[in-house]
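Single chain ahead, written as structure tokens, the form predicted alone.
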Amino acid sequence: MNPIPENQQQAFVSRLMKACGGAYSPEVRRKYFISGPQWAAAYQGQALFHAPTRPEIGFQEIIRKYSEIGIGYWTTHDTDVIPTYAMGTDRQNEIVAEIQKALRDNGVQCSMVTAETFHHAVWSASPAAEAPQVREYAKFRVCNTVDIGHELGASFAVYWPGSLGYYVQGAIDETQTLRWYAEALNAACDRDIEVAQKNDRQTLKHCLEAKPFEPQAEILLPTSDAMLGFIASGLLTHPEMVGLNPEYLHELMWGAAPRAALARALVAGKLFHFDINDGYRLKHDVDIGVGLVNPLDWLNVLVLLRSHAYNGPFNLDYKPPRTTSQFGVFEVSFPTAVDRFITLWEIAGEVMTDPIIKEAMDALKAGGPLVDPRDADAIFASNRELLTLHELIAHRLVQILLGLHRGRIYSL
């Protein structure tokens, strides 16, 4: 192949995208509760060891691009769109009005807002630091985010306590830090109740997002299970308002099974919101697009969620690779992420109605012939051959994922 001239490269990428096929129309994509974050599209490719590879892009353009793709919902951190110095000022009101106009003009809704309590230097000792001034500022920020959420019509507020922890042993009293952090969440819920009543709106769903590593050396709430314990600890004045926003990769990072973490959240009635992406176990937070690493695991996750009638948002919390251009972010990254999700979601529906899987699962639940209920050897022998169905079910899932159940085989 001859070198591709620079002025022809975008057309070349677009041609291959069309050749890939398997794309859904924007109208079809909008039928799913998929949200696009401001920070994901605005990510410039920078990281600890990475220089930016893409130019800056503002919320007006991102919202417009999401609308064109068919992503009907938009999410944001407060500081993604409002400078820290402008929080709670007239300038904030002006920016919020500009966002409202961009959303309205493009037929996009704001579904979730989140407070940045990890990046600015004020959070260097966490939002629940020893200094009372820091903790009061944290309350202001989360309450201010609640205000922004109501103004933009959001239904969810997310909190990632990534800086809630420590670097060195013995530096903090962990129990006191957790109490101080609860005070900020209590302030946010109290403010939410006040604003919702004033504006005749439903209160927001407040969602905690766990991450096992970064940015502190030790994290006080590193997993979704830790957060479930925190919610039930008695420290929150409105625990019914607080649930989880698990992130797929954050659960995978520490070696856990995202599906199992989601199941525990479902059992607790606390699965409010879900950040979707992909990556690798026991690695850093690479935030790859959904289904590009673990499509079979993703299929199982969506079977679980569909089986339990989860109807909350799926937030595309991932970073387009730094090898991708700004053009590619909206031509390739987000459209393909949405399309893989839709396909996996619909395949999950096919799994749920597959007669072979249903018969196998029903047989496992029915068990073998009745025997002496205290004879372990007899019980095992009665069910021994049925246990093979576990592997058969797994095989069937792979068949459905690869299309083998529809006769897709290769002649050698």
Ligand code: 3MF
Given for the second form:
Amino acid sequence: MNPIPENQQQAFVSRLMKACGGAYSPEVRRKYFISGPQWAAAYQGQALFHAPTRPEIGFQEIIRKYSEIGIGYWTTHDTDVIPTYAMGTDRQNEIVAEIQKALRDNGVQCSMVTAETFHHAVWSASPAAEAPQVREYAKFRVCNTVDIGHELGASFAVYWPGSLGYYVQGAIDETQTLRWYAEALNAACDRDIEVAQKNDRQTLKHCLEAKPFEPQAEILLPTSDAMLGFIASGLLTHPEMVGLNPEYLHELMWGAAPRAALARALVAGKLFHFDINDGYRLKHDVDIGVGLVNPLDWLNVLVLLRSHAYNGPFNLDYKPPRTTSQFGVFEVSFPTAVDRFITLWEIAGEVMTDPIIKEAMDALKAGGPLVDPRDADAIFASNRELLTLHELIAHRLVQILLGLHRGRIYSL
Ligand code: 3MF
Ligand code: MG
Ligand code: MG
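Please give the other form, namely the form predicted in complex with this ligand, since only the form predicted alone has been shown so far.
Below: every chain and molecule of the assembly, starting with the one above.
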């Protein structure tokens, strides 16, 4: 192939994207509760060892592009759109008004807001630092985010306490730090009740997001399970308002089965919001687009969520790879992430109605003939042949994922 001139490369990428086929229309995409984060589209490719590869981009353009693609919901950190120095000032009000206009003009809704309590230097000892001034400032920031959420019409507030931990052992009192962190959440809930009442709105759903490593060396609430324990600890004054925003990769990172982590949140009635992406076990937070690494596991996750009528948002918290250009972010990265999600969601529907899987699962539950209830060997023998169905079900799931159940075969 001849070198492709720079000014023809975008058209080339677009042509291959069309050739891929399988894209859903923006109208179809809008039917799903899929949200696009401001920070995901604005991510420039930077990291500790990585210089940015993409230019800056603001919320007006991102909201417009999401709308064109068919992403109906937008989410943001306070600092993604409001500079830290302008928090709580007239400048904040101006920016919020500009965001409201951009959302209105493009028919996009803000579903979630989140307070950034990990990036600025003020959080270097966490939002629950020893110094009372830091903790007062943290309360101001989460309350201010609740205010912004109500102004933008959001239903969810998310908190990722990324810096709630330490680098060196013994320097902080973990129990005290957790108590102080709870005070900030309590302030956010109290503020929410007040503002919701004043504006005749529902209170927000407050969602904690765990990540096992990064950016601190040791994290005080590293997993969704740790957060369930924290919610039930008695430290929160409104535990009923607080639930989880698990992130698929954050659970995978520590070695969990994300589906089992989600199941634990579901049985606790705390699965409020879900950050969707993909990646690898025991690596850093690579935030790859949903379904690009573990499509089979993703299928199973969506079967679980569909079976339990989860109706919260699916938030595209991933990072378009550094190799993807700014053009590619909206031409390839976001549309394909949305379309893989929709396809996996629909395949999950097929799994749920598949007669073979259903019959196999029913048979496993029916079990074998009744035998002496105290005779372990007899109980095992009574079920012996049915247990092979576990592997048959797994095979059937892969068949459905690969389309083999529809007669896709290879004759050699
Ligand atoms: C970090 C994350 C965060 C959270 C966000 C939401 C930057 O690994 O996943 O994204 O999702 O802070 O509150
Ligand atoms: Mg996340
Ligand atoms: Mg992540």
